[in-house]
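Next comes just one chain, in structure tokens: the form predicted on its own.
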Amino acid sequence: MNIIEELLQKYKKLHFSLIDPDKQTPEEAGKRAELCAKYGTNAIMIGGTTVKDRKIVYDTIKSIKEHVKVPTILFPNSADAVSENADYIFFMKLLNSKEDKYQISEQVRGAPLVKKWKITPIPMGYIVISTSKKPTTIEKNVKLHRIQIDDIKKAVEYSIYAEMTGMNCIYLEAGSDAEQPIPNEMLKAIRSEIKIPIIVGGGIKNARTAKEKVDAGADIIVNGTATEENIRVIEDIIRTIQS
């Protein structure tokens, strides 16, 4: 049983707080993580689309672990963002990327580091859904086979592929500052086809929306922008999805 299964067995629905090392100092990251843990978040994810400096990642995780006891999970954009002091790592493929870099190359570079530093991997299928008129940060930085907000069939196909290739979970990502979250209809369709946990992030700005997502089939809600702009909403989201 992996850490996500253990947490789901205990809490039924989970909340992860995503902290981008590029968005604040390590000390500030630790303080934000402490608030999120106080509100009840189940894990702290560390990563971002533009993170390149391993030392910044290391220092951010170090500060976070000084402030909280919840698990730290790396969410790296490349092998350069892998840090030895994380508890876990989402060892993931960006399934709808057009670039080999995000399908296998960075994973091959990072695998020896994960093994050397004994970071526990969580195999994950990462799927970016285009829900906004304006490109999100990840859409600006990565060439994608775009999955539009109404392309439910394609999203389901990628999700089934992830499960059939042995991934522990999928992460449906609308992107940082997404105008809309992942549609409920898409989540329901995916949930009806797969059994592995579904993580959902991007565009979830309040407790009502978060509750809609878990009711539609999401197991884990991720908030990133809220940790920077409106951290108090995380308390409401956690209380609502775990009630």
Ligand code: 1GP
Given for the second form:
Amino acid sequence: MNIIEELLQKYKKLHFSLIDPDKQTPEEAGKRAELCAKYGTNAIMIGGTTVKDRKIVYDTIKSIKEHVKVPTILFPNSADAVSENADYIFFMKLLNSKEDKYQISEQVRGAPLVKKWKITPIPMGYIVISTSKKPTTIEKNVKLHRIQIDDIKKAVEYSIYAEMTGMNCIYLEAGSDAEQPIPNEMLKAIRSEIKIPIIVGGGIKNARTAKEKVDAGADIIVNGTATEENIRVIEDIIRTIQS
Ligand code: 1GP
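Which structure goes with the form predicted together with ligand 1GP, now that we have seen the form predicted on its own?
Full assembly next; the chain just shown is listed first.
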């Protein structure tokens, strides 16, 4: 059983807090992680679109580990964001990327590091959905085979592919601070086709929205922006999805 399955057995629905090492000092990251853990978050993810410096990732995780006991999971954009002090890594493929580096080449470069440093990989299929009019950071930075907000068929196809190729979970990403989160109808359609855990993130700003997502089939809710801008809402979100 992998860590996601273990946690899901224990809590039914999970909450992960995403800390971006480029948007805060390691000390701030530690303090924010501590609050999220106090509210009941189940893991701290570490990553961000712009992260390039392994040392900053290392220092951020070091500080987080000084403050919390919940697992740390790398959420890297490249092999340069792999740090030896993480517990786990989302070993991920951006499935609808047109760019080789998000599909295979950074993964190939990172694999020996993950092995050498004994970081436990969690194979994950990452699927970006274009939900918003204004391009999100990830849409600005990565060339995508775009999946529009109403293209349920395509989102389902990518999800089935992820499950068939042995991914442990999928992550449906609307983009950090997206205007609209992943739609409920899309989640319901995907849930009815695959069994692996579904992670949902991007633009989830309150407990009501988070609850809608878990009711539609999401297993894990991710909050990133809220850890920096409105951390108290995370308490509400966790209480609501785990009640
Ligand atoms: C981004 O899905 C995450 O990768 C989190 O999004 O910043 O909107 O919470 P938010």
